[in-house]
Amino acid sequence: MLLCAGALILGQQAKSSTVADALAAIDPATGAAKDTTTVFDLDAIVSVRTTLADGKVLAFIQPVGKPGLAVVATGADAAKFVPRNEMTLKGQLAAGPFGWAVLNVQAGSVNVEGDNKPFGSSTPVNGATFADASALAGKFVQLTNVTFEGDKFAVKSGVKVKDANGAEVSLVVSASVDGRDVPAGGQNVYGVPVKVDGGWKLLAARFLPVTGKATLTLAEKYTCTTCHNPDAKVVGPAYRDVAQKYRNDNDAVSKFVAQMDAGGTGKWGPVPMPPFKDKVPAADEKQIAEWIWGYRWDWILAE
């Protein structure tokens, strides 16, 4: 007798296991679950999350440096699936929203153990990879140097990017991006390849400009990284967290520049930020500010 969809079968005990164990219970040829009765008890980090049309959350949990597992969650459990959260959870394999197997999360089983946790480096890929991305299923990848088609996101019409060779890739994104301006210029798109309606798409987790590495070098030159890291809190807040606070503020870049000029304390803690006015050229300040605001997509894509 089932308690509810995705719940434990009465009397069945959860099996302490790894994501690799759960993936081994999925047929690599068909993507279907070979075992729908075992309750897997897992510990992993969230790499990507999106909200589906029915309100359920589809996410990937990623062991460090290894292929991830798709999971589906609802309600209070779904809210905990924030990218870079480390969590423990339980669930059983079942057919997911796109046909291939996912882990249906057992209600009330999710516990967050930490945030801003790294889950390994991304694998660089180009548009041609998505003709058949089966070898990269479950892996976190970086689609390098692409441009968005159109000026605004139109989720129902489909979101597409093109690489430098003209190869087109479709993205899976949350409806939360609908109507927003697409990122301008060359972008690196991070996420996990997924098969939808017979074709490979990229479930997107992050958009960052291709100038990101050069901008990080600028930030290091002006000692910004002494107190800040893109993903983790150091002395000051992570840039990712700053971008979250201002993710819907179209004046964010000018506000960041003003903060760099003036310095100050109190917004993010007691440690003062020194003023950089007349120490950093205005063009460099703007480039750094735009890069910081780019991390807003981490949060928008996960809404």
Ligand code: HEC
Second form
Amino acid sequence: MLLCAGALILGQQAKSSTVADALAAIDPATGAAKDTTTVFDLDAIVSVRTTLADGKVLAFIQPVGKPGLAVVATGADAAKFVPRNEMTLKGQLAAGPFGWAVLNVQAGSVNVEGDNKPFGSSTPVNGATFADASALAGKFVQLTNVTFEGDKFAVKSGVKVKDANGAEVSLVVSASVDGRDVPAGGQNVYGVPVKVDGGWKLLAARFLPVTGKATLTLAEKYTCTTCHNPDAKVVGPAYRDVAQKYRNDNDAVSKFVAQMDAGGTGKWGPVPMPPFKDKVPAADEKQIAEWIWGYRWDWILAE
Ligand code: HEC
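The form predicted on its own done, now the form predicted together with heme C:
Complete assembly follows, chain above in first position.
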């Protein structure tokens, strides 16, 4: 009897759990929550964040290499859902904005533990995958080598990309991208497949040019990577953070080229960056600068 009462009380408290425990409480066939009473107490990394039409934030929290869990947050809690933040949070499962279950974040339960945290590599997919992406639901994927349809984002009429075989995929993006120029040329789109109105779409977290890997190799060749990592601060700032600062600055690319030519100090702290003029050909400088600025989408898509 005593044991029973103890278990009941424990059941009402937040119990430390994993994303996998919360996912196990969702019916894989229907996407509906089987358990809406347990308070899950999670430690997780944010992979994707988007603002819905009603102002609420929909995010995925992503265990390394495994399916993530959709969460919905509002107000001050929502502001903490910055992609790559590691955080602890509590919440209960409920029907989400697209029908399937999400974890509704308990107000005031979010604590940020760190930023720029990696959550593992992405599964490469193509347009055909989205005919039925159920096997990849909640996984962080890379839709490889697509081009955007149209010149500018028109969120209300739908955002679409096309792969090399002509297969179209619809993207879910925040209204914040509306009216911006779409990224030019072949892109890899990173994000999580989600089912919306019966069809599979990609909830987008990052756009990077298909030349990104080759450009990283250039950055290695010119020793940039001894001081910079795209996603983490080393001696110099993370390229992601540089891109955040310049996300709305259309002169960013020429400013980055100027920094490579002349070096600089004081913008990110007292440590100086040495000049690279005559060590890096102008065309390579431009390619590297454009790649660095490409990380602005991490932030624009999360606005
Ligand atoms: C010896 C270390 C070091 C190397 C090598 C280095 N950087 Fe930097 N970089 C820094 C530091 C430190 C800063 C911050 C400077 C500041 O506060 O103004 C910086 C800043 C930057 C910025 C931000 C500029 C801005 O306007 O905010 C860019 C872009 C950049 N580096 C690109 C590069 C590229 C590309 C290379 C290779 C060609 C490179 N860096 C090589 C240390 C380095």
